[in-house]
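Presented as structure tokens, the chain that follows is alone, the form predicted on its own.
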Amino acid sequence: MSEHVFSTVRGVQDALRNTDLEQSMYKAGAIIMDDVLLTLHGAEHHKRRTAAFKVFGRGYFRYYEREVFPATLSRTLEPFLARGSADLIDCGYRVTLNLTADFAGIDRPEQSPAETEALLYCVKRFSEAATLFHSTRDHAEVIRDAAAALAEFDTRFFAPSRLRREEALARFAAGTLTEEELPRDVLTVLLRSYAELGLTPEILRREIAFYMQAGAHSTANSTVHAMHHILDWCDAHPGSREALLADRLLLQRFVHESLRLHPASPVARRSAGCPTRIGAQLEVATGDDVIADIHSANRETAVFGEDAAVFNPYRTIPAGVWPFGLTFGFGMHACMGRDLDGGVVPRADTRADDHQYGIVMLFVESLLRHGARRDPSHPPVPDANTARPNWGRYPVLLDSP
């Protein structure tokens, strides 16, 4: 078997659009990732993704950004503002946790600190297991932790949430509940197509656990990376904070530049299920490994300029290229939450008051408005438990409400 590495924008696109290539990076994290949307292939993937699209439409994301997220953000930030400080990693997980639970279909009836802590514990264990390929911890220990978290998640969150939706679907079938009154979330959609999709209780539980970790983990880390770059920029360019808070489209541009430099998954790994061709020339044999180096492609100088490895939100982006590069993937496994996290790329005629900015930008904007600045007594610390370039702690000081 051979290994083929693609590290340019065109090469990564050619690799990720090839439907003969199957996911191969998440086998080690099978306790969470086995048979979930991200690891399915072919017809099974298409059916599952089509079902999920009933939830993940642009209108749904726009509704969440405007109606749901502001209240969630305000409520979650309140205790951090009261004490005047926060760890952006912890704060980011808490902000995105409730949002992710809403669209995944996990209820939090208590709305208590203890309930939040329990769900947060589970989601963090799921994230470690899902990204086991890059973990520097003992893999057997990570899997044991994930198994224990899955058991707690099942008992306390997943099983009761599933029961409520099954009862709602039974009432809908009996004509006592309307379509509009049904929960609009992934769990409900999958339960409605349970037999058609060939689901089992274990697969359904893993799928919802996957949505929980993917939404919370990537969004929290993306927010911290964006804040790091923006705080650096504001230190080097006096008056920038005020300029960014006065121009939301500019702030989104800063966030997109950070997203380009920090893809949630720096590489995508695929395995050829049959002989295939990538691009115009390269022949790939059955079983060959294909590495799509998204991190390098997003820093390709021929596309993004000689300073492609540097944070420069004012760079010129070529036509047909996203300002965040290939951070959200490409092809059939592209992230369905792209518009929710990053918002819609503005056009020349975009009106600032009628634009979808993405929840990362809204989170960053709120932090800047509350005076977020690094804590000089507690500098940020990289995450030592993963080979991915993420932060482990990022303390900031905040102004009171």
The other form holds:
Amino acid sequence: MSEHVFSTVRGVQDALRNTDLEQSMYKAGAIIMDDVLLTLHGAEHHKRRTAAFKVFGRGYFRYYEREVFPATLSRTLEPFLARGSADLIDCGYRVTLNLTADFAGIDRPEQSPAETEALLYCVKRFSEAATLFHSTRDHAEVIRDAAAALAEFDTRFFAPSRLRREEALARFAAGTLTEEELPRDVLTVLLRSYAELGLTPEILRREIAFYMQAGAHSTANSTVHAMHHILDWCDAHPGSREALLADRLLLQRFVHESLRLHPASPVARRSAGCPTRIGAQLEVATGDDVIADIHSANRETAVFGEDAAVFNPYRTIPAGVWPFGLTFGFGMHACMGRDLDGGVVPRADTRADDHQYGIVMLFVESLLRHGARRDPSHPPVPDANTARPNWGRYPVLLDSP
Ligand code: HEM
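Got the form predicted on its own; any chance of the form predicted together with protoporphyrin IX containing FE (HEM) too?
Next comes the full complex, this chain leading.
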């Protein structure tokens, strides 16, 4: 068996668009990842992804960004502002937890700190198990923690949310609820097509746990990386904070540049389900491993320029290339949350007052507006529990209202 590594934009695209290659990075994290969208293949994957698309529409993202997220954001930031400080990792998880719970279909009826704490506990355990491949902790312990979290999640969050949706669907079937009145989330659409999609209670629970962690973990980390670069930039370029707060399209460009440098997972891994060819020539045998090195492709100098490894939001991006590179993946497993988190890439005729900026940009903007700055007595600390280059703690000071 051979391993084939692709580390250019073209190479990664060729690898990830090949439908003979199957997801292979999440086997160790099976307790959360077995049979979920990201690990399915072929027709089964296509059916489940098509069902989920009913939730992930651009129109809904736009509505969510304008109507739902601002209230969630300010409610979640309130206690941090009152205290005048925050750990961006913790704060990021709390904000993004609400986002993914809304999309996954997990209710938080109490809206209490204890309830958020309990859900946060579960989602962090799910994240660690899902990304077990890169975990530096004892793997058996991570799996034990995830199993306990899954049981707690089921009793406290998943089962009641599922029951509410089943009741809503029963009322819809009886004609006492309209289609528009049904909850708009993944849990509802999967329950509607439960038999057709071949779901079981365990798969459904894992699928929702997967959504909870996929969105929260990557959004929180991306926000912190963007803040890190922007705070550095503001230190080196006086007046930049004000300039960024006055120009939302510019701020989105800064966020896209940071997303390019920090893909959620540095690589995507696949294995060949049958003999296949990648690009024009490379023959790949059954069982061969294929590594799509997104981190390197996003720093390809031939595409992004000689300073590709450096944070430079003013770089020229060639036509046909996303400013955030391949951070949201490519091909059949490309991220469903791309436009939600990254927003729409502006065009020459984009109007700043009528644009979808993405959740990460809105979050960063709000932190900057509240005066977020590094805490000189508590420098940021890298995350020691993973080989992924993420921050473990990122203390900032905030202006109290
Ligand atoms: C900045 C934030 C995010 C980044 C960088 C990111 C990145 C990615 C990447 C790279 C993949 C593909 C992995 C692979 O090919 O192996 C992926 C898949 C996925 N992402 Fe995201 N993601 C983000 C946020 C979100 C959010 C907010 C959601 C949902 C609310 C989401 C839902 C998904 C789903 C459902 C898939 C699986 C798609 C499939 O297998 O068909 N992501 N994401």
